[in-house]
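Listed next as structure tokens is one chain, alone, in the form predicted alone.
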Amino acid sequence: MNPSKGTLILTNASEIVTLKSKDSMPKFRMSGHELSLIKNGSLIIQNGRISDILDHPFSESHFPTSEPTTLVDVTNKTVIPGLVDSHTHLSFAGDREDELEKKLQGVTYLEILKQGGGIMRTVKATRKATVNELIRRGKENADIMLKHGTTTIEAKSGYGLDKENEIKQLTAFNKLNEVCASSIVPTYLGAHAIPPEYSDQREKYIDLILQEAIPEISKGRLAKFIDVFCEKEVFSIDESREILLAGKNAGLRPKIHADEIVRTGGAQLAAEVEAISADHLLRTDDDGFNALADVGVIPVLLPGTTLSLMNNEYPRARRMIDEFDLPVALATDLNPNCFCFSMLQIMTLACFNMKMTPEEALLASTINSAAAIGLHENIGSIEVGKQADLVIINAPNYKHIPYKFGSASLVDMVIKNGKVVASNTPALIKTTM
């Protein structure tokens, strides 16, 4: 059923969204129609990458060829780009379920953090696993995620805490790379904490990252970012510049997990830093916004963290957009503590929870979320050369998408680099020519 050769054509959808970009800059004040909506249309899709656009139902007379060629019809369907995942934690051993009951009980994070629990407990038990444990681990994950339309997937390390084990990590997200139909994107997190054999010699692990783990990861080119924590009781604002920066130096593009908790002026790091995003910024104030917004630097925001957090409230999206004209993205933040391998769900929660629109939180889950991790140039909007990763939504409209939320059978179809990856009803593909 996949269409490894020849041509892969989808007609007679209801709506192509295709988020065609004026620039090289996402921008979030578009109206409706600048979200270049096209009604009754077809795609062609060669080679992998999208060679037409058409704007009414596809015609073999108008369009002659001696390749096998796959049609699909899509009709009462909607096509949307593949969604972009760009913050997210893939692999690691072990679950915390039972974290949640603590968490009823009105136990915070840190409070869990301190007991052994959280990142440490995950930590102990990634370190035990090997890297096929953890490639398993990672393709499962992989693959549920995309039966939920996400095409290109942020992967942080952070659960090894020491070299060994952080490159264990990176290793197993590389080599997910190669038996995953999606796209792993590794992101060096070696400072997501102290591990617990150098709590009292804090110095010691930053000299490790610093001068041991970055230069072997950069050489081994086991990662395209790194990341920091940057938190509270877990790493300042010092240490966390001093991380990204030599990260940086090294190659790896900086990013940071910023101002979740606790507001240290993390988001202010990140434009200093000049990162390609700032993850979290639950509480960030105007301050930080302008530093964000003067820099260019991309707010990924993570409403599924402040749902498993308990928390009711969430980052303020609305003034980003509105006031400070930010291109939020949007990511699930998947994780022992926020298990959701759904971008469908996230955007529910941004229109429900932080008064995104529909539209809003569609380019935030595809141009926008590829822009956080680099990639807006090849995927996350359907353009004419751009790489076909797209999903097709058993829906009239994109709006469809917040609207039925926890929807099992909202994703009829997914495709990556041009080939049927993922498929909820086989009958769409009505004729091979």
Second form
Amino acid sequence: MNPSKGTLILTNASEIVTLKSKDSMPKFRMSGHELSLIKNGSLIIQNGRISDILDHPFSESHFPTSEPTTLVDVTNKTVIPGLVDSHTHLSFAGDREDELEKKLQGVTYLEILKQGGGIMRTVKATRKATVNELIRRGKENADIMLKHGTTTIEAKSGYGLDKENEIKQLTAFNKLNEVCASSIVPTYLGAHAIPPEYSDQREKYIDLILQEAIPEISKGRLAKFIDVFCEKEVFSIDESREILLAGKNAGLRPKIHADEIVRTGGAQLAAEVEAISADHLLRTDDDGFNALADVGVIPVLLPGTTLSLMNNEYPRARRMIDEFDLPVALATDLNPNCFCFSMLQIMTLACFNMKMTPEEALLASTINSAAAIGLHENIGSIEVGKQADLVIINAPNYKHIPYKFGSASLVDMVIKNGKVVASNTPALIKTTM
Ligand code: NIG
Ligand code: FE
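Given the form predicted alone, corresponding form predicted together with ligand NIG:
In what comes next, the whole complex appears, and the chain from above leads the way.
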């Protein structure tokens, strides 16, 4: 989305949570940012970027006269950075709502997958969809996420599997950047499952990924990252290593679905291939956490997945933070098994079920999540010069966010690149010239 022209001013916020970096720490680390709350302050936004942060209300008599200015009164409201959802499977065809009943009867995720359900069912539907259908579905999802305050979304392919259909999914993600208010960051996840036509010749499918898909995706600049579902009965450690390294050599930074259902050593592999993030980590042990900390791999935790897998076991966020000082990030994992649109909901799960504090949950959903997709220099905190991606929360302080869960009106306004892209209270906006 193009940056807005003119000046946008937010005045008299009950609280601005800038999450600015401490000078002495690496910028994205959990301990490297502090809340840095500004009471009754104002933000000045010019050409889509934050140009000033004031610790007092803005007076209308100081309106610049040379350019159009929009003033938004945010009295009694909280301003936070736009939320970053660093792990989603944004666009696919079909739904799997009926699998909920199977899960209630005790059929496990891997059993459903083996029966041809789960990922395979979504693959079948997605292969039949046109690129325009995937754009439409992706936009529908992204627009709902925007209303929940998410301004940047990482999007994984993985429901096409063969080269043509993976490229179709990635093409849709790239196109979504032109038609959505939010930014979409594409990831190639061809190694999400072995497609049915290769079920007896997995080496051939891996060859296709290595020899055909990766070179073409890299050449067309269709993805920024490469990901693998490294899991028992899905892709082994050795297969994952080969795929991630081939992607890395072609300019795609590795990410990995690691230790989600069974501990296979995915965290250690993430460190070995210098992945930008390792995601899920439900079964990871201290050796795995150590490996992540050594190399600076960001753990992306997905408590919505645990909720939808119904196994009540959450990643050990407290241990990762307290013992290993890991810069924990959060994401929804939006997919047909875990159809969660809202980072706000994820923050609630992180606090209630992983015992993260509201402060940690907010850091994990903004700056750390931005770092998990390599964008922390541009988004994820409110600092002069950064892109003006902001959410105005209908509450006097940030602690209301995880506390008031399930509310449709917690998000009052969303600003992307300096432009108001979603708003519940137009009456509060005044425009000059
Ligand atoms: O991150 N684990 C693998 N992939 C997704 C689920 C995809 C699906 O069930 O369709 C995940 O949980
Ligand atoms: Fe996933």
